[in-house]
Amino acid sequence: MTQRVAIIGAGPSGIAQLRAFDSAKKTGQDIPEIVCFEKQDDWGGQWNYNWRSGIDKYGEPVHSSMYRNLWSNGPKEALEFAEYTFDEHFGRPISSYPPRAVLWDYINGRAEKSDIKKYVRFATVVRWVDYNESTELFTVTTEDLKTGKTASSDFTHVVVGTGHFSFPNVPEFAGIGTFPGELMHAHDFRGAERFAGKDILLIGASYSAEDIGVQSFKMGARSVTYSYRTAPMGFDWPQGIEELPLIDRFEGSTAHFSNGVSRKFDAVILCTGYLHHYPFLPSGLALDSPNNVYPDTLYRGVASENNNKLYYLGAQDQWFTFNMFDAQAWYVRDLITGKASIPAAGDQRISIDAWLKRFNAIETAEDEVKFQADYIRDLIEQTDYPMFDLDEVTRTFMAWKNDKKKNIMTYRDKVYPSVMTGTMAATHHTPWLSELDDSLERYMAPVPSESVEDLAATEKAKSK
C-alpha cells in the first residue's frame, strides 16, 4: 500500500508534524499521503480557547484545559520555533509572557504560512484505531461531527498528537461529597472572575495550581489556599495566599488539613494533574505511563515499542514545548519516509533503558531541564531541523525560576533575549498584575486606548 499517515490532533504537536512533512516537500522530497483529524472547528489544541466548558456544540467533551486571561507562565523565548521566530511573525519585539490569544496567533501564523490546512479534516473525531497484523495496516474509524457520518480508512502509520492534558486525574478525599460550594478540576476552570470576594482552595502544588491561584488573587479572591501533598511551592506569597499540607477530610464547607488546621471555603479546585488516556486506542497500542519527562516504551521518546509505525508527540512532561514538538515531528517524519531507521527491538530497549537510567538519576529541576535539552539535541542531530542553543534555553529556564522565587506576582514583567535572533523582548505597556484585558488587540497596542484605572472600573462594574 502507498504510504498513508493519519495524524490525530491539530494542536501544536499535530501542526508540527504537518510542518515537518511540508518542509521536506519544499526541498523536493516525496512525502506520503497525509490526513490530519481534528475534532475542533479550528486548530491550535489547548491554545484554541473555547468558552464552552464540559460539552461542545456537537455533544463532544471539551478536551482543552485553557481558560480566560491565561498568560504564558514560562518565557516565550524557551518555546520559540527555530524556523519561525517571534520577530518574523510580529515584526517587532513583544514581551516575554504573552497571553493565550497572542500565542495562538503565533502558532496559527506559522501554520497558515505553510499552507498545511488542506491536510486537516476539522470537526472530525477519531473514534477507534485498530491494527491488522496480517496486512500491517491501521484502520482509523472517524466521525464527521457536522454530518454525523462514520467512516473507516486504512493507514500505514499513525501519529498521536493529542497531548496528555485532557483527562483529569481526580483523587478521592474523605467527605468531599459533603462540600456544598463550587467543586471542579482544573480542566473545567474557565476563569477566575467569579471567585472575587471568595475563599478558594486549590489542591495541588504544580503549575496549574500556582497559576489558577495567582489568577484568582489577581481577580479579587478574598483568600487563596494551596494544599500540597509532598512539599510546598515555597514562594514569597502576598498576604491572602497561604500553603497548607494535604487535606485530611472535608466536613461540609470546612476542610481539615493534616497539620490540624481547618478552614472554610467557597470553592475547591482540584489541580491534581492528568492521565495518559487514549480512548481511541486498544490497550496493546495505548501508551500507559505516569506523567514524566521520559515515558517508558517509547523509542527516542516517540516510537511505540509495541508497534514501530505508531508514534506519540508531546507525551512527555514538558519544560520545552513547541520546539520540542518540532524536534520530535521532524524525526518521526524521517522514520516514516525511511530517511532514518529504527533499530531492532533489543537495541530499542537498550536505548530506552539508557535514557531511563539518566531520568531516574535526576535530582533537581535544573537536572530535569538539562535532561530534556539533551533529549531534544539528540533528536535534532538526526534530522535537518535547525539546531539552536539549548544550553541558552536552559539558562533562560533557570533565570525564570529565579525570577519566580524573587516575586511570584511580578515575574511575568521580566524580559529575556530570543535564543533564535538575539532580540531582547519588550517590556509590556501594562504590568501583568494590573492588566485585565488579555486580548490580542490590547496586547499589541503601542499605547493602550484605556487606562488601567478605567479597566479596573469596568471590571468592577461587570462583577456587580
Second form
There are 2 protein chains.
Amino acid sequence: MTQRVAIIGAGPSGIAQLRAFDSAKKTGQDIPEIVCFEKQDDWGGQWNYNWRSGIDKYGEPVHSSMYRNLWSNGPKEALEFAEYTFDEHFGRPISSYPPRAVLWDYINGRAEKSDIKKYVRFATVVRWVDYNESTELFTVTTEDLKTGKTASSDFTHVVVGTGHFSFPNVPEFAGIGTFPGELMHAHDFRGAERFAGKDILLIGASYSAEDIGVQSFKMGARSVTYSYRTAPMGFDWPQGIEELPLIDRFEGSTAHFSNGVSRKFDAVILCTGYLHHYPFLPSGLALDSPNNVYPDTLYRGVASENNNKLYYLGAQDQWFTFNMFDAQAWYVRDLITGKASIPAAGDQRISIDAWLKRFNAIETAEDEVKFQADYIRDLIEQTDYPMFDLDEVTRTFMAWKNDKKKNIMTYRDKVYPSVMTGTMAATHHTPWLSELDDSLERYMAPVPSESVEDLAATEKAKSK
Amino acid sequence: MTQRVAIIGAGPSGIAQLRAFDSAKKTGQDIPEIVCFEKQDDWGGQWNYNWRSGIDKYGEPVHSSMYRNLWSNGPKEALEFAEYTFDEHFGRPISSYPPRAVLWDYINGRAEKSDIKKYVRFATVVRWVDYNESTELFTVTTEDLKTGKTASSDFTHVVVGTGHFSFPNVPEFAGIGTFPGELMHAHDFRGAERFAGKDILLIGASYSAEDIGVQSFKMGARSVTYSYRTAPMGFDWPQGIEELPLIDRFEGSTAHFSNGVSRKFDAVILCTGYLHHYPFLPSGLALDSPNNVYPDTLYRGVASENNNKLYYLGAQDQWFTFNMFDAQAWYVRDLITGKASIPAAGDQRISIDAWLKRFNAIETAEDEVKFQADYIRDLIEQTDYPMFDLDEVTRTFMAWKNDKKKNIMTYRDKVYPSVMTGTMAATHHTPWLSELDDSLERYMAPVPSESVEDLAATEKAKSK
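Could you drop in the structure for the form predicted together with another copy of the chain? We only have the form predicted on its own so far.
Next comes the full complex, and the chain you just saw is listed first.
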C-alpha cells in the first residue's frame, strides 16, 4: 500500500504536521496521501473558543478549555514559529502577551498561507483506530458528525495531535456533591464576568488556577482563594487574593481547609489538571502518562515504542508550544518519508532511558526549560526546520518568570525581542489589567482614546 | 457459537433486561451467556446522581442529568414494576411523588433481589461495536476505565440500554457566546440553591424546563422566565414565573425576546432536549431519530430493522418508563431465546408502518398516552410479564396532568392508588414545596415535628 497518513486533530499540532508535509512538497519531494480528521468545525484546537461547555453541538466532549479574555500567559516570543514570524503575519510589532483571538489569527495565517485546508475533514471525529498486525495497517473508523455516517479507511501511519488539555481530571472532595454554589472544572470555565463581587475558590496551584484566579480578580471578584496540595504558588498577591492549603471537606457552601481555616464560597473552580485520554485508541497504543516533559514510551518524544508508525505531537507538558510542535512534526514527517529512521527497539529504549534519567534529575523550573530546549534542539538537528536560538528562548522564559514574580498582575505589560527576527515587541496601547476587550479589532486598533484613563485606573489597581 | 448477549448500560433498561433473563432462568429455562457493560461505578443510570458535570472522573461524558432535590415529576403508580411492587419494596404505603433517592432505592431493591449484579462489568465503557456479516457476530470493544485496558469480544446479540437523555442538544443563539452569567444545559444542572435571589432564564417548554424552573422558584429564585419556541406550557404560574416567546438574541446579560421584550438574567439554562447519540455504533446500526413515542426503524419499538439481533430499550419518548422497559426487555429476551420470533423484513415494515400511521394521527396528550399503553399491551401479550391495567394507568396520567394544571406548585402532594396492588399512596409528611431535604432517611422517617409549620409555610407560598 502506498503511504497514507491519518492526522488526528487540526489544532496547533495537527496543523504543524500538515505544514511539515506541505513544506517538503514545496521543495519538490513526494509526500504521502494525508487525511486530517478534526471534530470541530474549524481548526485551531484549544485556540478555537467554544461557548459551550461539557458536550458540544454534535454530542461530543467539548475540546477547547479556552475562555473569554484569555491572554497569553507566556511571552509570544517563546512560541513563535521559526518559519512564520509575527513580523511576517502582522507586519508591525505587537505586544508580547496577545489575547486569544490574536494568537488564533497568527496560527490561522500560517495555515492559510499553505494550501493545507484541503487535507482537513472538519466535523469528523475518529471513533476507533485498530492496528492489524498481519497487514501492518491502521484501520481508522470515523464519523461525519453532520451526517452521522461512519466510515473506515486504512492508513500506514497515524499521527495523534489531539492534545492532552481537554479531558479534565476531577478529583473527589468530601461534601462537594452538595456544594450549593457554582462548581466547575477549569475546562468548563468560559469567563469571569459573573464573579464580580463574589468569593471564589480555585483548587490547584498551576497555570489554570493562577490565570483564572487573576482573571477573576481583574473582573472584580471580591476575593480569590487558592487551595494548593503540595506548595503555594507564592506570588506577591494583591489584597483579595490568598493561598490556603488543601481542602479537607465541604459543608454546604463552606470549605474547611487542612490548616483549620473555614470559608464560605460562591463558586468553586477545580483547576486540577487534565488526563491523557485517547478514547479512540486501544490500550498499548494509547499513551498512558502523567503530564510531564518526557512521557515514557515515546521515542524522541513522538514515536510510540509499541508501534513505530504511530506518533504523538505535543504529548509533553509544555514550556515551548507551537515551535516545539513544529520540530516534532518536521521530524515525524521525515520518519514517515524515510529521510530519518528509527533505530531498533533496544536502541529506542536506550535513548528514552537516557532522556528519562536526565528528566528525573530536573530540580528547578530552569532545568526543565533547558531540558525542553535541548529536546527541541535534538529534533531540529534531524530535519530542515529552521534552527533558532533556543538558549535565548530559555532566557526569555526566565525573564518572564522573574517578571511574574515581581508582579503577577502586570507582567503581561512587559515586552521582549523576537528570537527569530530581533524585533522588539511593542508596548500595548492599554495595560492588561484595565483591558476588558480581548478582540482582535481592539487589539490591532491605534491607541484608543480611553487608554490614558485606563492607565490611571490600572495604576490605582496595582497599588496594593 | 452459543448465544452471547451484550447489554450496554445498567440503568433501568439494562437492569430490566438482566431481570428478564433472570426471571426465565428461575422458571428453569436455559438462558444465554450475558455480559452487561456499565460505564459508571454503580447501576441506576439517570437515577445515579453524579455531582460532576460535563466529563466524569474517567474522562467520559457524564451520563446522568440528575440533580439534587429532584422528585418524581409523574406519579410513581405509572412506573411501578408489575413484578416488584412498591408495597413489596417498602412494606408500607409511600407518597406518589418520591424523590430520586427513594426511586433509586426501589430500582436497586428489585435488582438486588435477583442475582444479577454478577453479570455487570462496572466502570467499563463500550468503545465500538462492529458487526461481521460473514460470521454474523458483533465484536464489542470495551475499555476497563479503571485500568485503561481495552478488549474485544464476540456476541450473537446486542441490547442497547444507554438511554437518550444524556447527550444535550445545544442550539446556538445570537450573542450567547458572550453572555456573562452562568450558562448551562439542563444536563449539567445539579441544584438550584444558588439561584436564590437571582433572575433566571430557562429556554425550553418541556419537562426539564418546567421542573428546573419550578425547582428554582422553590429554592428562592427572584424570577423565573421561560422561553418557548412553539407554545407556552400555559400553567397558572405563581407570581415570579412567566413565559415569553423565543430568544432573538443576547446582548451581554440581556436577552431580547421575539415579542420585543428585553430582560437581564443572572443565569441561563438551556432546556433544549437531548440527542439520540450512540458514539459506539456504526451508522446503520445507530438509531437516528428525533425524540418521539415511535422511533422509526425499530420493529415493535425494540428490534433494529437493519439488524434483527440488535435491540434498543427505552428509545421512545416516555410517558411510561420502568414498566415499559420491562415489557420491552421481556419481549427482547423471548426474541433472543426463540420463544418469540421476528417476521420477515417486509412484514416488519408493515408492522412499523401501521404503528407510525397511528403515531402520526396523535393529536392530544391523551392520544399519546393511550398509544404508548397500547404499545406496551402488545408487547406484554407476547411474553410472560404480568399484564396490568394499562387503561387505569392512562387514567392516572390524565389525573396527574389535571392536577398539574390545577396547581403546578402543589401537584406533588396528591396521591393515587397502585394499579398493581390497589394500595392507596400515603400523603407525605411534608408538602413538596416546603421539603428541602430529598434524602431517603428524611423521606422514610416518621412525621417530623416541623411538618406542621412547613404546611403553614406552604399554604402561604401557594397563595398567589
